[in-house]
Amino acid sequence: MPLAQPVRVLELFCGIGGCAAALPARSEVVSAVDIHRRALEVYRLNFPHPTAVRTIESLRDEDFRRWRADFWWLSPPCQPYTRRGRQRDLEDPRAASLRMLIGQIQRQRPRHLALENVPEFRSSQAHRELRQGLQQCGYRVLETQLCATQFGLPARRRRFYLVASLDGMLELRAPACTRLPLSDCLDAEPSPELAVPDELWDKYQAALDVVDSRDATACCACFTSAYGRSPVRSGSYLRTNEGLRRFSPREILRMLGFPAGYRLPEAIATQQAWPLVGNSLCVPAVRHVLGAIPELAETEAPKLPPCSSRQ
């Protein structure tokens, strides 16, 4: 009996590889595309896949035909839809890439595709245009919202996911897991640079989300790309015996379910790494969503970290 051909995957807005970290071994990434050179530097450190430093708008029909991808993964910019932004939707220039891709989907008709974005995307005009385009092409569509806490991870990260297929799809069952303690995500020897200055605490203490390293039920607020720059509403702070500190980029990656062997370049500064991990994906959530595609579903349930009911 001939072996099944690997699923050819195209990662668009690939970032540091949250989708690549979730893909099964029988997939083949034909290209990982992003405009962010530093993100692609991290991606290439961890994955051998071909990468392309391109804006999505610069991609042409011949690029998609050359890649011949069976499955497209999309993580378009969330700023046009997020509550922290102006919510300009399709009037935001950063939405132009998704609108272009909707046209490409209609022309290229990949067998499968999936999209991740903030929950507010679901009520956007961009979402309506995407659904209309998929309907016109005969795609079956599945939509859901998932939070990292549903996979036992001690940090909130609620996101909207859409999966579409021209073939059949599998039903997504509710995740089943147990809680991963926050302490299991912490660095053994945290850097002194993570310490919070007294003046920041004095000024913003009423607005800071603080968790305790000794609290087995602690759950962090959602980390964003503004962590380390914006003192509030960008993630949590950690109270330890030594005082208050920020979380390191590696700690945040652990709270997003990245595998133990995932690396950041030694030369990258903490201030440079925070936006990269803040823009990344919850790996177990992506793996769960991929389970709707029969060719990408795990043959056995992946071993997920031990689940929180707080979201």
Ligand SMILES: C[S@@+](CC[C@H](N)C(=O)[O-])C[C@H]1O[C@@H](n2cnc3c(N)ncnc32)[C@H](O)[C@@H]1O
Given for the second form:
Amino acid sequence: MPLAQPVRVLELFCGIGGCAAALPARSEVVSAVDIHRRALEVYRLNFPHPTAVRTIESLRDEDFRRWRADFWWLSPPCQPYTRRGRQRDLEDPRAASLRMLIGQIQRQRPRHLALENVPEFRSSQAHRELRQGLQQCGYRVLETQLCATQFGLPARRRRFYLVASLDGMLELRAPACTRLPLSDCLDAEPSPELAVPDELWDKYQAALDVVDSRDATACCACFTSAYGRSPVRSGSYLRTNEGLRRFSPREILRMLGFPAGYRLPEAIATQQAWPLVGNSLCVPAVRHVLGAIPELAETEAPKLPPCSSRQ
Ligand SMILES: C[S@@+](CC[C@H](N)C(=O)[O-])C[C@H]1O[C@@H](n2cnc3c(N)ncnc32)[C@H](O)[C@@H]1O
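What would the structure be for the form predicted in complex with this ligand, given that what you showed me was the form predicted alone?
Now the complete complex, all chains and molecules, led by this one.
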């Protein structure tokens, strides 16, 4: 029997590669595009795929024709749809890239595509335009909302997912998993720089979300790109025998279900890594959503996230 061709994947807004980490080995990423140089440095450390430091708006029809991708992954900026980002929707300049891609989808008609965003995206004008474009081209569409906790991970991350295909799609079953205790996600030797100064505690203690390292059922708040910069509503703090501290970027990656072998550059500062990991994806949730596309569905039982805390 002839071997099936690998599915050609175009990873748009690829960041540090949350989608690449979820793809099955039989796929081939033809390009991973992002404007953020440091995010792409992290991406290249982990994946051998071709990358492009480009704005999505600068991509031309010929780029898409050259890539001939079967599947497009899109994780566009979420600020246009969040309350913190003032919910300006398509009026927000950060939504221009998605609008441009809606036009490209209609021209290029990839066989399959998927998009991830915040739950508020579901009621946006951008969502309406995307759905209209997909309908005009005859795509079947499946939408769902998933939280990282449904995959046993000890941090909330509720996100909206849309999958569209010109072919048949598989039904998405409820995720099944075992719970990963918070203690399994912690660094063996946490850096002293994670310690929270007393002044921060004194000023914000009523508003801080604190979890205990000995609590086997502890679940952190969603970590955002503002973690480490904005003291409140950007993620949880950890109470240990040594005092209160922040979570390290590696710990957050484990709570997002990144595989054990995933690396951050030795030289990257914690303050630089926090926004990158806070912007990224819940890997098992992406893997679950890819399961709607027969060529990208896991053939074996999904591997669970258990990232080692000893690396
Ligand atoms: C929500 S994050 C997605 C992160 C990614 N999925 C990951 O796993 O790390 C959005 C990403 O889009 C990139 N971005 C935002 N606007 C862009 C644009 N106009 N062109 C290219 N990349 C853009 C940001 O640098 C960021 O990495």
